[in-house]
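To begin, one chain is listed below as structure tokens, in the form predicted alone.
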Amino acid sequence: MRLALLAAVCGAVFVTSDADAAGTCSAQARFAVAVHGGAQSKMRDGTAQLAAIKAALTAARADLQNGASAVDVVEKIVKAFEDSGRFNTGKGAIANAAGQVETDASIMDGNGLRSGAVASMTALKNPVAAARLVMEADRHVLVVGDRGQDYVLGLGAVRVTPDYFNNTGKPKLEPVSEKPHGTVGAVALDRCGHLAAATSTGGFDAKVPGRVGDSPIVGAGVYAADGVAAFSGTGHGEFFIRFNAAKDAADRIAYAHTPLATAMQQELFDVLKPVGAEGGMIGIDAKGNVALDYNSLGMLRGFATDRSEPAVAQYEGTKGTKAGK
């Protein structure tokens, strides 16, 4: 009961089947997945970055078609780009203003609206795999800080040293100019109907200790409900709070019944950049579309799905596809 009235307010559809049982997904053909490597603010060699997109589409798109979750596919693809050290989250995430690197993430199951997230966590090698054991404790959503780290560490998240990071013992008083984002994220539709996000980060370069951007937040930097749509964000992590960016673009779908490229462009254009907030977003709806979409220069970018091979890009190029195309 509690279950169904959840659904009912969140808009949102939970389906169960014999095949979520059985762990694997095969009741429908169709299945989608999107990723982004952060938004851009100026032109940057992002051919590693493609690549290391490329290939976690690759395998995503297999995972898919073989029946895995969408919630264990999103987190294996952020764990990859927390491991390649190639974006600004796990192994390469950018050091704050004490040269000390502090990351946060978040995961999202829509099937029953669950969630974990971790943030200003100081010694952990996948951020995203911690946010996935707060979120299947099934006691909390999101911890913090050493307290928090410590936590997660009780429930088996691994350890690293300062030395596996890229960046630590570097500290800025001021930003870079270019306003690095980097922030990875993904989101899926496995072939059981079931939605999941999540989004992982080592925040804004030279960062006050101790700041949380939206990445770690449910509804500003991360959701998914099924039956609506899951969304990732990237860019400027303080607007993407204050206005609630991730749900009030799920919000728009469920509610407004705006199509899923609408919902992100008006969130992104409409919402966003008339206070100065530069960034994208990538989204799936329950019908299986894909919207990628940015107000920055470009985005690192891409997508898959049942009838399309993986299509990545940086600055023009593929904004997503219809269901079916």
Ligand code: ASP
Contents of the next structure:
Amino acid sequence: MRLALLAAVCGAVFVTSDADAAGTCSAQARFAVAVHGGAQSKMRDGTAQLAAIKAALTAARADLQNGASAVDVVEKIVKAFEDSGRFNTGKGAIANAAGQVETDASIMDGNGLRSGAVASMTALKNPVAAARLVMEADRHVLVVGDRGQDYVLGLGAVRVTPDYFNNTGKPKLEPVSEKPHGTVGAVALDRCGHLAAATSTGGFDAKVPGRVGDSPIVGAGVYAADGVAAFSGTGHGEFFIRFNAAKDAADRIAYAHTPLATAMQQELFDVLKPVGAEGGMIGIDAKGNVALDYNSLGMLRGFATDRSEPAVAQYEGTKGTKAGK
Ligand code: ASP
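Please move on to the form predicted together with the ligand, as the form predicted alone is already shown.
Expanding to the full complex; the earlier chain stays at the top.
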């Protein structure tokens, strides 16, 4: 295989090849994938969600082994969750205060810091696929509302009618602490050494129409930079935006050389928790370390690597792995 490019990013050297250009990677053995299905603020039966997470991880692990790119893998996982109706995203997205579903989603490719995002979408089957279309169109990063939706429909996003969504017309006015979280996210490191992240949500239950959370905001609920890390967040989005949570965690790694799991703990427990912000994050660094952590009661989550079979948890349980272990 002819090596086409050697790039040094933040001290890490990446090798991409002709195969990489074609969308497949095989230059290194190491790969990893992690997902979340939302921070949990109360005890719930997550059996069905954990099964969906395990199935997605099993497929993603095989895809990565076979050379799939990180960005394709995270999009495929999030799309499956959007279609499942089991999470607060896509078909299962919860309704705003007017009983209307409004979805937000993003995708970020650490290879070149490319990103696409959509917010306040009311008629999209797969918001993450629309975010990918925005990224690939390579003109804008974030489009919002009806006019943004017209743009992504023009790019090929699939339209659905309001009756497609499970929760149309059902706003539940619950207190903040009771809000159901079920945002989904995925991060991956592929065999070219590229990192990617994606996040997708219906936002907060009974939110003000037009409210946009952290999930489609680069640096808040999503971030990926080759040579550093990829993150996806879940929780009280207003705080993730204000504290630029995903980018702040990545900066701890890039500038302070803080290990991934420590950077995430600092973000969740030293930055977010003191201001009353509940949530969680998943992350993978350039070496293939995986971290999944939360300051809430729990977080639906799981990961797999080239060496580890898929592992899932909702409350106590796995919080990641060190590369090579
Ligand atoms: N972060 C999402 C938002 O604020 C909600 C969640 O993760 O549960 O829109």
